[in-house]
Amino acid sequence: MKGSLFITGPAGTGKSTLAGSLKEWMQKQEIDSIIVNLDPGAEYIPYEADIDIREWISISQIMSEFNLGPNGAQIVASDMILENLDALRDALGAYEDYYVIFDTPGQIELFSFRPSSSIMVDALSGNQAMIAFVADSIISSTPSGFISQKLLYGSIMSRFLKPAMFVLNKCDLISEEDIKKIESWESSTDALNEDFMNEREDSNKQYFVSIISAFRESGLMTKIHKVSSKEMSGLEDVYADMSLFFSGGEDYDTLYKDD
(Lines of atoms letter the chains of each structure in order from A and count residues from 1; the text may use other names and numbers.)
(Lines give C-alpha, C1' and ligand atoms only; values in the text may rest on other atoms or scores of the structure.)
(Ligands and ions follow the chains in the order given, each with its own letter.)
Protein backbone atom coordinates (compact mmCIF):
# COMPACT_ATOMS: atom_id res chain seq x y z
CA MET A 1 0.00 0.00 0.00
CA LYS A 2 1.04 3.61 -0.51
CA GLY A 3 -0.18 4.59 2.93
CA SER A 4 -3.03 4.09 5.34
CA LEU A 5 -5.41 6.43 7.13
CA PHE A 6 -7.13 5.16 10.28
CA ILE A 7 -10.30 7.15 10.91
CA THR A 8 -11.38 7.35 14.54
CA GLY A 9 -13.33 9.60 16.87
CA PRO A 10 -16.36 9.65 19.15
CA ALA A 11 -19.58 7.93 18.15
CA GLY A 12 -21.82 9.97 15.89
CA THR A 13 -19.14 12.19 14.37
CA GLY A 14 -19.62 10.71 10.89
CA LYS A 15 -16.50 8.55 10.63
CA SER A 16 -17.98 6.00 8.23
CA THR A 17 -19.59 8.67 6.06
CA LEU A 18 -16.25 10.49 5.93
CA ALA A 19 -14.48 7.27 4.94
CA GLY A 20 -16.94 6.67 2.11
CA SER A 21 -16.81 10.28 0.91
CA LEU A 22 -13.01 10.34 0.97
CA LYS A 23 -12.80 7.20 -1.14
CA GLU A 24 -15.38 8.56 -3.58
CA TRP A 25 -13.46 11.84 -3.87
CA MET A 26 -10.18 10.02 -4.45
CA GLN A 27 -11.74 7.82 -7.12
CA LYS A 28 -13.01 10.91 -8.95
CA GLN A 29 -9.42 12.18 -8.95
CA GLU A 30 -8.28 8.79 -10.30
CA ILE A 31 -6.36 8.07 -7.10
CA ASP A 32 -6.40 4.37 -6.23
CA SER A 33 -7.90 3.75 -2.80
CA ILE A 34 -9.86 1.15 -0.85
CA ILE A 35 -11.85 1.06 2.38
CA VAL A 36 -11.40 -1.55 5.09
CA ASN A 37 -14.21 -1.86 7.63
CA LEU A 38 -12.73 -2.72 11.03
CA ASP A 39 -16.03 -2.58 12.95
CA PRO A 40 -17.31 -6.13 13.53
CA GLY A 41 -20.48 -4.77 15.12
CA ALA A 42 -21.51 -2.45 12.31
CA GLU A 43 -25.07 -3.19 11.20
CA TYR A 44 -24.88 -0.69 8.37
CA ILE A 45 -22.03 1.09 6.62
CA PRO A 46 -22.64 3.83 4.03
CA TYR A 47 -20.20 2.43 1.49
CA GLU A 48 -19.19 -0.84 -0.13
CA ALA A 49 -16.21 -2.15 1.82
CA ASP A 50 -13.37 -3.61 -0.20
CA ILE A 51 -12.28 -5.61 2.85
CA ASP A 52 -14.68 -6.25 5.73
CA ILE A 53 -13.72 -7.67 9.12
CA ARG A 54 -17.28 -9.03 9.41
CA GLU A 55 -16.24 -11.76 6.99
CA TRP A 56 -14.15 -13.24 9.80
CA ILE A 57 -15.77 -12.02 13.01
CA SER A 58 -19.46 -12.22 13.92
CA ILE A 59 -20.83 -10.32 16.92
CA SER A 60 -23.88 -12.57 17.16
CA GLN A 61 -21.69 -15.67 17.13
CA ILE A 62 -19.49 -14.23 19.90
CA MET A 63 -22.57 -13.40 21.98
CA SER A 64 -23.83 -16.95 21.62
CA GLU A 65 -20.49 -18.69 22.15
CA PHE A 66 -19.36 -16.68 25.17
CA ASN A 67 -22.79 -15.86 26.60
CA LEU A 68 -22.15 -12.12 26.36
CA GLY A 69 -24.27 -9.07 25.79
CA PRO A 70 -23.65 -6.68 22.88
CA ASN A 71 -21.11 -4.53 24.74
CA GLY A 72 -19.07 -7.47 26.00
CA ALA A 73 -19.14 -9.05 22.56
CA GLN A 74 -17.83 -5.84 21.02
CA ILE A 75 -14.85 -5.86 23.38
CA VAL A 76 -14.06 -9.51 22.62
CA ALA A 77 -14.46 -8.84 18.89
CA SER A 78 -12.06 -5.89 18.97
CA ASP A 79 -9.36 -8.09 20.46
CA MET A 80 -10.14 -10.97 18.10
CA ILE A 81 -8.99 -8.84 15.18
CA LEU A 82 -5.43 -9.77 16.15
CA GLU A 83 -6.28 -13.41 15.47
CA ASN A 84 -7.23 -12.45 11.92
CA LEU A 85 -4.26 -10.23 11.07
CA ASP A 86 -2.83 -12.74 8.61
CA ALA A 87 -6.12 -12.94 6.73
CA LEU A 88 -6.40 -9.15 6.65
CA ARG A 89 -2.82 -8.74 5.46
CA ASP A 90 -3.36 -11.32 2.74
CA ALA A 91 -6.42 -9.40 1.55
CA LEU A 92 -4.48 -6.12 1.62
CA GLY A 93 -1.73 -7.71 -0.46
CA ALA A 94 -3.89 -7.33 -3.55
CA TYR A 95 -3.77 -3.53 -3.23
CA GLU A 96 -0.05 -2.79 -3.27
CA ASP A 97 -0.25 0.65 -4.91
CA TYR A 98 -3.40 1.86 -3.16
CA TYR A 99 -4.15 4.22 -0.32
CA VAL A 100 -6.05 2.31 2.36
CA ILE A 101 -8.77 3.98 4.43
CA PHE A 102 -9.47 2.07 7.65
CA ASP A 103 -12.91 2.72 9.14
CA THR A 104 -12.56 1.91 12.85
CA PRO A 105 -15.34 0.92 15.31
CA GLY A 106 -18.04 3.46 16.04
CA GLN A 107 -17.29 3.52 19.76
CA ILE A 108 -13.94 5.22 20.13
CA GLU A 109 -12.87 3.16 23.14
CA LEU A 110 -13.10 -0.10 21.16
CA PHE A 111 -10.33 1.06 18.88
CA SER A 112 -8.42 3.79 20.61
CA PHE A 113 -8.04 2.43 24.13
CA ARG A 114 -7.69 -1.33 23.62
CA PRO A 115 -4.09 -2.65 23.95
CA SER A 116 -4.54 -4.66 20.76
CA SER A 117 -5.21 -1.62 18.60
CA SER A 118 -1.68 -0.21 18.40
CA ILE A 119 -0.40 -3.67 17.48
CA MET A 120 -3.04 -3.93 14.78
CA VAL A 121 -2.27 -0.50 13.32
CA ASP A 122 1.44 -1.33 12.96
CA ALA A 123 0.74 -4.79 11.56
CA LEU A 124 -1.78 -3.67 8.94
CA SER A 125 -0.04 -0.47 7.88
CA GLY A 126 3.56 -1.61 7.74
CA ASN A 127 4.30 1.48 9.83
CA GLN A 128 2.89 3.64 7.03
CA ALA A 129 -0.02 5.02 9.03
CA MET A 130 -1.73 8.28 9.80
CA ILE A 131 -4.60 8.83 12.22
CA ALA A 132 -7.57 11.06 11.40
CA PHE A 133 -9.43 12.12 14.52
CA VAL A 134 -12.96 13.14 13.56
CA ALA A 135 -14.59 15.79 15.74
CA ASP A 136 -18.22 16.87 15.62
CA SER A 137 -18.52 20.50 14.53
CA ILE A 138 -21.66 21.12 16.60
CA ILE A 139 -20.03 19.88 19.81
CA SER A 140 -16.85 21.78 18.97
CA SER A 141 -18.68 25.08 18.50
CA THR A 142 -18.66 25.73 22.26
CA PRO A 143 -15.40 26.27 24.17
CA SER A 144 -16.02 23.36 26.55
CA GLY A 145 -16.97 21.09 23.68
CA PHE A 146 -13.88 22.07 21.70
CA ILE A 147 -11.66 21.39 24.72
CA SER A 148 -13.24 17.96 25.23
CA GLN A 149 -12.58 17.06 21.58
CA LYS A 150 -8.97 18.24 21.84
CA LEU A 151 -8.41 16.16 24.98
CA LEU A 152 -9.65 13.08 23.15
CA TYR A 153 -7.41 13.98 20.21
CA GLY A 154 -4.47 14.17 22.59
CA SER A 155 -5.29 10.73 23.97
CA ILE A 156 -5.27 9.33 20.43
CA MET A 157 -1.87 10.86 19.71
CA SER A 158 -0.42 9.45 22.92
CA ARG A 159 -1.86 5.99 22.29
CA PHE A 160 -0.60 5.51 18.75
CA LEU A 161 2.35 7.90 18.36
CA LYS A 162 1.50 8.39 14.69
CA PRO A 163 1.11 11.52 12.59
CA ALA A 164 -2.43 12.72 13.18
CA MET A 165 -4.88 15.23 11.81
CA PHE A 166 -7.84 16.92 13.50
CA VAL A 167 -10.83 16.70 11.16
CA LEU A 168 -13.81 18.90 11.95
CA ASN A 169 -16.69 17.09 10.26
CA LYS A 170 -20.26 18.23 9.54
CA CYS A 171 -19.15 21.79 8.90
CA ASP A 172 -22.29 22.24 6.80
CA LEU A 173 -24.32 22.13 10.03
CA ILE A 174 -22.75 25.18 11.67
CA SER A 175 -22.47 28.80 10.61
CA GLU A 176 -19.45 30.42 9.02
CA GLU A 177 -19.20 32.55 12.16
CA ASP A 178 -18.93 29.42 14.31
CA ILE A 179 -16.24 28.02 12.03
CA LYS A 180 -14.21 31.23 12.31
CA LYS A 181 -14.59 31.13 16.09
CA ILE A 182 -13.28 27.54 16.21
CA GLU A 183 -10.36 28.56 14.00
CA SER A 184 -9.58 31.41 16.39
CA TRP A 185 -9.40 28.94 19.27
CA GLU A 186 -7.08 26.73 17.26
CA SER A 187 -4.71 29.62 16.55
CA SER A 188 -4.88 31.27 19.98
CA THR A 189 -5.18 29.49 23.31
CA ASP A 190 -5.69 32.92 24.87
CA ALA A 191 -8.86 33.36 22.81
CA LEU A 192 -9.98 29.86 23.79
CA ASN A 193 -9.30 30.56 27.46
CA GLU A 194 -11.20 33.85 27.38
CA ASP A 195 -14.27 32.35 25.70
CA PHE A 196 -14.14 29.33 27.98
CA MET A 197 -14.14 31.56 31.06
CA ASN A 198 -17.15 33.44 29.68
CA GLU A 199 -19.07 30.22 29.11
CA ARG A 200 -21.42 29.54 32.01
CA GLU A 201 -19.71 32.07 34.26
CA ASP A 202 -21.15 30.51 37.42
CA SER A 203 -19.07 27.36 36.97
CA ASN A 204 -15.65 26.79 38.51
CA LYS A 205 -13.30 26.25 35.57
CA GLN A 206 -9.93 27.27 37.02
CA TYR A 207 -8.68 23.69 36.94
CA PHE A 208 -8.78 23.83 33.12
CA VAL A 209 -6.58 26.90 32.80
CA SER A 210 -3.34 24.93 32.91
CA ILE A 211 -4.73 22.37 30.46
CA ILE A 212 -5.58 25.05 27.92
CA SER A 213 -2.12 26.55 28.36
CA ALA A 214 -0.57 23.13 27.78
CA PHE A 215 -2.36 22.84 24.44
CA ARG A 216 0.01 25.48 23.07
CA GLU A 217 3.14 23.49 23.90
CA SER A 218 1.79 20.01 23.22
CA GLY A 219 1.37 20.12 19.45
CA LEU A 220 -2.39 19.65 19.72
CA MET A 221 -3.11 23.08 18.25
CA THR A 222 -1.87 22.91 14.68
CA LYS A 223 -4.44 22.77 11.89
CA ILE A 224 -8.13 22.07 11.53
CA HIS A 225 -9.32 20.19 8.48
CA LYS A 226 -12.80 21.62 7.88
CA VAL A 227 -14.86 18.92 6.19
CA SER A 228 -18.42 18.19 5.18
CA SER A 229 -18.80 14.54 4.24
CA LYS A 230 -22.30 15.29 2.97
CA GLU A 231 -21.17 18.07 0.65
CA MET A 232 -17.76 16.43 0.01
CA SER A 233 -15.95 19.65 0.84
CA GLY A 234 -12.52 19.88 2.44
CA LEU A 235 -11.51 16.38 1.38
CA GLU A 236 -8.75 17.70 -0.87
CA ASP A 237 -7.02 19.08 2.24
CA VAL A 238 -7.23 15.71 3.98
CA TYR A 239 -5.71 14.03 0.95
CA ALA A 240 -3.04 16.73 0.64
CA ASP A 241 -1.76 15.96 4.13
CA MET A 242 -1.86 12.23 3.39
CA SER A 243 0.11 12.71 0.18
CA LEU A 244 2.59 15.03 1.84
CA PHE A 245 3.36 12.48 4.56
CA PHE A 246 3.39 9.32 2.46
CA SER A 247 4.99 10.51 -0.77
CA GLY A 248 6.39 13.96 -0.14
CA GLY A 249 3.42 15.55 -1.84
CA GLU A 250 4.13 14.11 -5.29
CA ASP A 251 0.57 12.96 -5.92
CA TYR A 252 -0.87 16.26 -4.73
CA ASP A 253 1.51 18.31 -6.85
CA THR A 254 0.71 16.26 -9.95
CA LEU A 255 -3.01 16.48 -9.30
CA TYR A 256 -3.19 20.25 -8.89
CA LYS A 257 -0.23 21.67 -10.80
CA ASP A 258 -2.47 22.75 -13.71
CA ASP A 259 -5.01 24.53 -11.47
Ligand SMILES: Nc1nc2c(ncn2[C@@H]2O[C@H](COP(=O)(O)OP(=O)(O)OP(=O)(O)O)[C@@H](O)[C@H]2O)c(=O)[nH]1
Contents of the next structure:
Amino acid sequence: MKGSLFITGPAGTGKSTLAGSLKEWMQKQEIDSIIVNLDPGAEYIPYEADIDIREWISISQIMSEFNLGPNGAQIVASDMILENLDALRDALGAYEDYYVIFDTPGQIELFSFRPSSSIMVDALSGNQAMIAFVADSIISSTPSGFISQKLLYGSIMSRFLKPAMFVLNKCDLISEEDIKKIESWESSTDALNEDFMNEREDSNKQYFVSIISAFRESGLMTKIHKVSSKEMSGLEDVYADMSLFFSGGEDYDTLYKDD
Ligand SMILES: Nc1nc2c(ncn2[C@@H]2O[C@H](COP(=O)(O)OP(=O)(O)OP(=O)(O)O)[C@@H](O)[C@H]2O)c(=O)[nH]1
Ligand SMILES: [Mg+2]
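Would you mind generating the form predicted in complex with the named molecule now that we have the form predicted on its own?
To see the whole picture, the full complex is given below, headed by that same chain.
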Protein backbone atom coordinates (compact mmCIF):
# COMPACT_ATOMS: atom_id res chain seq x y z
CA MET A 1 0.00 0.00 0.00
CA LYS A 2 1.05 3.60 -0.59
CA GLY A 3 -0.44 4.67 2.70
CA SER A 4 -3.52 4.12 4.78
CA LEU A 5 -6.11 6.44 6.22
CA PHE A 6 -8.09 5.16 9.22
CA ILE A 7 -11.35 7.06 9.43
CA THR A 8 -12.74 7.25 12.95
CA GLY A 9 -15.08 9.47 14.95
CA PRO A 10 -18.33 9.36 16.91
CA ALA A 11 -21.36 7.43 15.64
CA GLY A 12 -23.14 8.85 12.64
CA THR A 13 -20.69 11.65 11.87
CA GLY A 14 -20.32 10.40 8.30
CA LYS A 15 -17.24 8.14 8.40
CA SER A 16 -18.58 5.66 5.87
CA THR A 17 -19.92 8.38 3.59
CA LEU A 18 -16.53 10.11 3.72
CA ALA A 19 -14.77 6.82 2.87
CA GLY A 20 -16.98 6.35 -0.19
CA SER A 21 -16.73 9.99 -1.32
CA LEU A 22 -12.97 10.13 -0.88
CA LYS A 23 -12.51 7.01 -2.99
CA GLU A 24 -14.82 8.43 -5.65
CA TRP A 25 -12.94 11.75 -5.63
CA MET A 26 -9.60 9.95 -5.91
CA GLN A 27 -10.91 7.83 -8.78
CA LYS A 28 -11.79 11.02 -10.68
CA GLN A 29 -8.19 12.23 -10.19
CA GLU A 30 -6.95 8.81 -11.36
CA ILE A 31 -5.47 8.02 -7.96
CA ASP A 32 -5.84 4.37 -6.99
CA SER A 33 -7.47 3.62 -3.68
CA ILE A 34 -9.50 0.91 -2.02
CA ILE A 35 -11.85 0.83 0.94
CA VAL A 36 -11.62 -1.70 3.74
CA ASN A 37 -14.72 -2.00 5.90
CA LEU A 38 -13.64 -2.78 9.46
CA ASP A 39 -17.14 -2.63 10.93
CA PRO A 40 -18.38 -6.21 11.37
CA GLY A 41 -21.72 -4.90 12.63
CA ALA A 42 -22.49 -2.65 9.67
CA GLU A 43 -25.82 -3.54 8.11
CA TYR A 44 -25.51 -1.02 5.32
CA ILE A 45 -22.48 0.75 3.94
CA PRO A 46 -22.73 3.47 1.29
CA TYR A 47 -19.95 2.09 -0.93
CA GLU A 48 -18.77 -1.18 -2.35
CA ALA A 49 -16.05 -2.45 -0.01
CA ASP A 50 -12.95 -3.84 -1.72
CA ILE A 51 -12.12 -5.78 1.45
CA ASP A 52 -14.79 -6.44 4.05
CA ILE A 53 -14.22 -7.70 7.59
CA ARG A 54 -17.74 -9.16 7.47
CA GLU A 55 -16.31 -11.92 5.26
CA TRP A 56 -14.48 -13.24 8.33
CA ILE A 57 -16.45 -12.00 11.31
CA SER A 58 -20.19 -12.18 11.86
CA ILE A 59 -21.82 -10.32 14.74
CA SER A 60 -24.91 -12.55 14.73
CA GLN A 61 -22.73 -15.66 14.89
CA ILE A 62 -20.77 -14.24 17.85
CA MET A 63 -24.02 -13.33 19.60
CA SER A 64 -25.37 -16.87 19.35
CA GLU A 65 -22.07 -18.63 19.97
CA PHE A 66 -21.17 -16.67 23.12
CA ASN A 67 -24.69 -15.74 24.29
CA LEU A 68 -23.92 -12.04 23.99
CA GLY A 69 -25.97 -8.99 23.20
CA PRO A 70 -25.02 -6.71 20.29
CA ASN A 71 -22.61 -4.54 22.31
CA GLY A 72 -20.77 -7.47 23.90
CA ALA A 73 -20.54 -9.13 20.48
CA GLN A 74 -19.04 -5.94 19.01
CA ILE A 75 -16.34 -5.96 21.68
CA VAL A 76 -15.50 -9.64 21.00
CA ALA A 77 -15.55 -8.89 17.26
CA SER A 78 -13.16 -5.96 17.55
CA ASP A 79 -10.67 -8.20 19.39
CA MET A 80 -11.23 -11.03 16.89
CA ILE A 81 -9.87 -8.78 14.14
CA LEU A 82 -6.41 -9.62 15.50
CA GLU A 83 -7.01 -13.30 14.73
CA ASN A 84 -7.72 -12.33 11.14
CA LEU A 85 -4.69 -10.11 10.65
CA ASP A 86 -2.95 -12.56 8.32
CA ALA A 87 -6.04 -12.87 6.13
CA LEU A 88 -6.38 -9.09 6.04
CA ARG A 89 -2.70 -8.66 5.23
CA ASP A 90 -2.97 -11.22 2.42
CA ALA A 91 -5.97 -9.42 0.98
CA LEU A 92 -4.13 -6.07 1.15
CA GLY A 93 -1.12 -7.64 -0.59
CA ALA A 94 -2.94 -7.37 -3.91
CA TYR A 95 -3.01 -3.55 -3.65
CA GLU A 96 0.61 -2.52 -3.46
CA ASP A 97 0.26 0.83 -5.24
CA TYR A 98 -3.02 1.84 -3.68
CA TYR A 99 -4.04 4.16 -0.93
CA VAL A 100 -6.10 2.20 1.57
CA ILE A 101 -9.07 3.87 3.25
CA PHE A 102 -10.18 2.02 6.40
CA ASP A 103 -13.74 2.64 7.56
CA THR A 104 -14.02 1.88 11.27
CA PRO A 105 -17.01 0.92 13.47
CA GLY A 106 -19.70 3.37 14.48
CA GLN A 107 -19.04 3.00 18.20
CA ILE A 108 -15.91 5.10 18.58
CA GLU A 109 -14.78 3.21 21.68
CA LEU A 110 -14.49 -0.06 19.75
CA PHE A 111 -11.89 1.15 17.32
CA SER A 112 -10.30 4.01 19.14
CA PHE A 113 -9.94 2.84 22.68
CA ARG A 114 -9.40 -0.94 22.56
CA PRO A 115 -5.76 -2.06 22.57
CA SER A 116 -6.40 -4.45 19.67
CA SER A 117 -6.89 -1.49 17.33
CA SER A 118 -3.47 0.08 17.81
CA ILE A 119 -1.92 -3.38 17.37
CA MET A 120 -3.89 -3.82 14.15
CA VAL A 121 -3.00 -0.36 12.80
CA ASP A 122 0.69 -0.98 13.44
CA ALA A 123 0.59 -4.51 12.04
CA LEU A 124 -1.19 -3.49 8.85
CA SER A 125 0.33 -0.12 8.13
CA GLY A 126 3.39 0.47 10.29
CA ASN A 127 4.57 4.02 9.69
CA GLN A 128 2.29 4.45 6.71
CA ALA A 129 -0.83 5.15 8.70
CA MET A 130 -2.75 8.33 9.22
CA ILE A 131 -5.94 8.97 11.21
CA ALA A 132 -8.87 11.09 10.06
CA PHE A 133 -11.13 12.06 12.96
CA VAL A 134 -14.59 12.95 11.69
CA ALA A 135 -16.59 15.47 13.71
CA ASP A 136 -20.16 16.51 13.05
CA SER A 137 -20.43 20.17 12.10
CA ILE A 138 -23.73 20.73 13.93
CA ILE A 139 -22.35 19.34 17.21
CA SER A 140 -19.18 21.38 16.72
CA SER A 141 -21.00 24.67 16.17
CA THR A 142 -21.42 25.42 19.89
CA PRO A 143 -18.30 26.13 21.98
CA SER A 144 -18.98 23.21 24.37
CA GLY A 145 -19.68 20.87 21.45
CA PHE A 146 -16.48 21.95 19.70
CA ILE A 147 -14.47 21.40 22.90
CA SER A 148 -15.99 17.93 23.34
CA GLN A 149 -14.93 16.96 19.81
CA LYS A 150 -11.41 18.32 20.33
CA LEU A 151 -11.05 16.36 23.58
CA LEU A 152 -12.09 13.19 21.77
CA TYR A 153 -9.67 14.01 18.97
CA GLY A 154 -6.90 14.44 21.56
CA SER A 155 -7.69 11.12 23.17
CA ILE A 156 -7.50 9.40 19.79
CA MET A 157 -4.19 11.07 19.00
CA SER A 158 -2.85 9.83 22.33
CA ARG A 159 -3.99 6.26 21.60
CA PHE A 160 -2.48 5.91 18.15
CA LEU A 161 0.40 8.41 18.13
CA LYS A 162 -0.01 8.78 14.36
CA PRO A 163 -0.41 11.88 12.22
CA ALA A 164 -4.04 12.89 12.40
CA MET A 165 -6.44 15.33 10.80
CA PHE A 166 -9.63 16.86 12.16
CA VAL A 167 -12.37 16.63 9.56
CA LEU A 168 -15.40 18.82 10.11
CA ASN A 169 -17.99 16.90 8.10
CA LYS A 170 -21.54 17.82 7.06
CA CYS A 171 -20.49 21.44 6.47
CA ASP A 172 -23.41 21.69 4.06
CA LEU A 173 -25.71 21.63 7.12
CA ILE A 174 -24.37 24.75 8.84
CA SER A 175 -24.16 28.37 7.74
CA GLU A 176 -21.06 30.11 6.41
CA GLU A 177 -21.24 32.25 9.55
CA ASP A 178 -21.06 29.16 11.79
CA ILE A 179 -18.11 27.80 9.81
CA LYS A 180 -16.28 31.11 10.30
CA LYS A 181 -17.04 30.98 14.04
CA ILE A 182 -15.61 27.44 14.31
CA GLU A 183 -12.52 28.55 12.39
CA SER A 184 -12.08 31.45 14.81
CA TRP A 185 -12.11 28.98 17.73
CA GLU A 186 -9.53 26.86 15.94
CA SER A 187 -7.19 29.78 15.41
CA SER A 188 -7.72 31.55 18.73
CA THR A 189 -8.13 29.79 22.06
CA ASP A 190 -9.00 33.22 23.53
CA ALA A 191 -11.99 33.46 21.18
CA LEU A 192 -12.99 29.90 22.10
CA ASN A 193 -12.65 30.63 25.79
CA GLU A 194 -14.70 33.82 25.55
CA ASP A 195 -17.53 32.21 23.56
CA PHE A 196 -17.48 29.19 25.88
CA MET A 197 -17.82 31.46 28.93
CA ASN A 198 -20.73 33.27 27.28
CA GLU A 199 -22.49 30.07 26.22
CA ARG A 200 -24.22 29.34 29.55
CA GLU A 201 -24.04 30.61 33.09
CA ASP A 202 -22.14 28.02 35.12
CA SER A 203 -19.33 28.69 37.56
CA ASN A 204 -17.91 25.16 37.11
CA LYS A 205 -16.83 26.16 33.64
CA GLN A 206 -13.72 27.82 35.07
CA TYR A 207 -12.20 24.33 35.27
CA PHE A 208 -12.00 24.23 31.52
CA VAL A 209 -10.05 27.43 31.07
CA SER A 210 -6.76 25.64 31.61
CA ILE A 211 -7.82 22.82 29.29
CA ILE A 212 -8.59 25.32 26.56
CA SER A 213 -5.24 27.05 27.03
CA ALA A 214 -3.53 23.64 26.88
CA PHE A 215 -5.11 23.13 23.44
CA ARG A 216 -2.81 25.85 22.12
CA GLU A 217 0.33 23.99 23.23
CA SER A 218 -0.85 20.52 22.38
CA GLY A 219 -1.08 20.51 18.61
CA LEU A 220 -4.82 19.90 18.84
CA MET A 221 -5.56 23.24 17.21
CA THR A 222 -3.83 23.26 13.88
CA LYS A 223 -6.21 22.92 11.01
CA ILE A 224 -9.82 22.07 10.30
CA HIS A 225 -10.66 20.22 7.10
CA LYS A 226 -14.05 21.59 6.11
CA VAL A 227 -15.83 18.80 4.27
CA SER A 228 -19.21 17.82 2.99
CA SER A 229 -18.98 14.13 2.16
CA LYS A 230 -22.49 14.34 0.77
CA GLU A 231 -21.70 17.19 -1.62
CA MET A 232 -18.14 15.96 -2.21
CA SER A 233 -16.56 19.24 -1.13
CA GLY A 234 -13.28 19.71 0.74
CA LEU A 235 -11.96 16.29 -0.25
CA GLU A 236 -8.95 17.78 -2.06
CA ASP A 237 -7.91 19.21 1.29
CA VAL A 238 -8.04 15.78 2.94
CA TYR A 239 -6.06 14.30 0.08
CA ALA A 240 -3.50 17.13 0.23
CA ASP A 241 -2.69 16.14 3.82
CA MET A 242 -2.45 12.47 2.88
CA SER A 243 -0.19 13.27 -0.02
CA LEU A 244 1.98 15.50 2.14
CA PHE A 245 2.44 12.78 4.71
CA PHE A 246 2.80 9.79 2.41
CA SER A 247 4.79 11.25 -0.47
CA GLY A 248 6.00 14.65 0.68
CA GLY A 249 3.26 16.28 -1.42
CA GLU A 250 4.57 14.91 -4.73
CA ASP A 251 1.25 13.44 -5.87
CA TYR A 252 -0.60 16.60 -4.93
CA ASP A 253 1.88 18.81 -6.81
CA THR A 254 1.50 16.66 -9.92
CA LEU A 255 -2.25 16.82 -9.65
CA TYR A 256 -2.37 20.58 -9.46
CA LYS A 257 0.69 21.60 -11.42
CA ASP A 258 -1.42 22.95 -14.32
CA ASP A 259 -3.69 25.05 -12.05
N1 LIG B 1 -25.92 16.53 5.07
C2 LIG B 1 -24.95 15.63 5.16
N3 LIG B 1 -25.19 14.39 5.58
C4 LIG B 1 -24.17 13.52 5.65
C5 LIG B 1 -22.84 13.87 5.29
N6 LIG B 1 -22.05 12.79 5.50
C7 LIG B 1 -22.86 11.81 5.94
N8 LIG B 1 -24.13 12.24 6.04
C9 LIG B 1 -25.31 11.49 6.49
O10 LIG B 1 -25.13 11.13 7.86
C11 LIG B 1 -25.71 9.84 8.10
C12 LIG B 1 -24.66 8.92 8.70
O13 LIG B 1 -23.65 8.73 7.72
P14 LIG B 1 -22.63 7.51 7.80
O15 LIG B 1 -21.63 7.70 6.73
O16 LIG B 1 -23.35 6.21 7.84
O17 LIG B 1 -21.99 7.81 9.22
P18 LIG B 1 -21.01 6.87 10.05
O19 LIG B 1 -20.17 7.76 10.88
O20 LIG B 1 -20.31 5.93 9.14
O21 LIG B 1 -22.06 6.08 10.94
P22 LIG B 1 -21.74 4.84 11.90
O23 LIG B 1 -20.75 3.96 11.20
O24 LIG B 1 -23.08 4.20 12.11
O25 LIG B 1 -21.19 5.46 13.14
C26 LIG B 1 -26.24 9.35 6.75
O27 LIG B 1 -27.61 9.65 6.69
C28 LIG B 1 -25.47 10.17 5.74
O29 LIG B 1 -26.15 10.36 4.53
C30 LIG B 1 -22.61 15.20 4.84
O31 LIG B 1 -21.48 15.64 4.53
N32 LIG B 1 -23.69 16.04 4.80
MG1 LIG C 1 -20.16 3.80 9.24
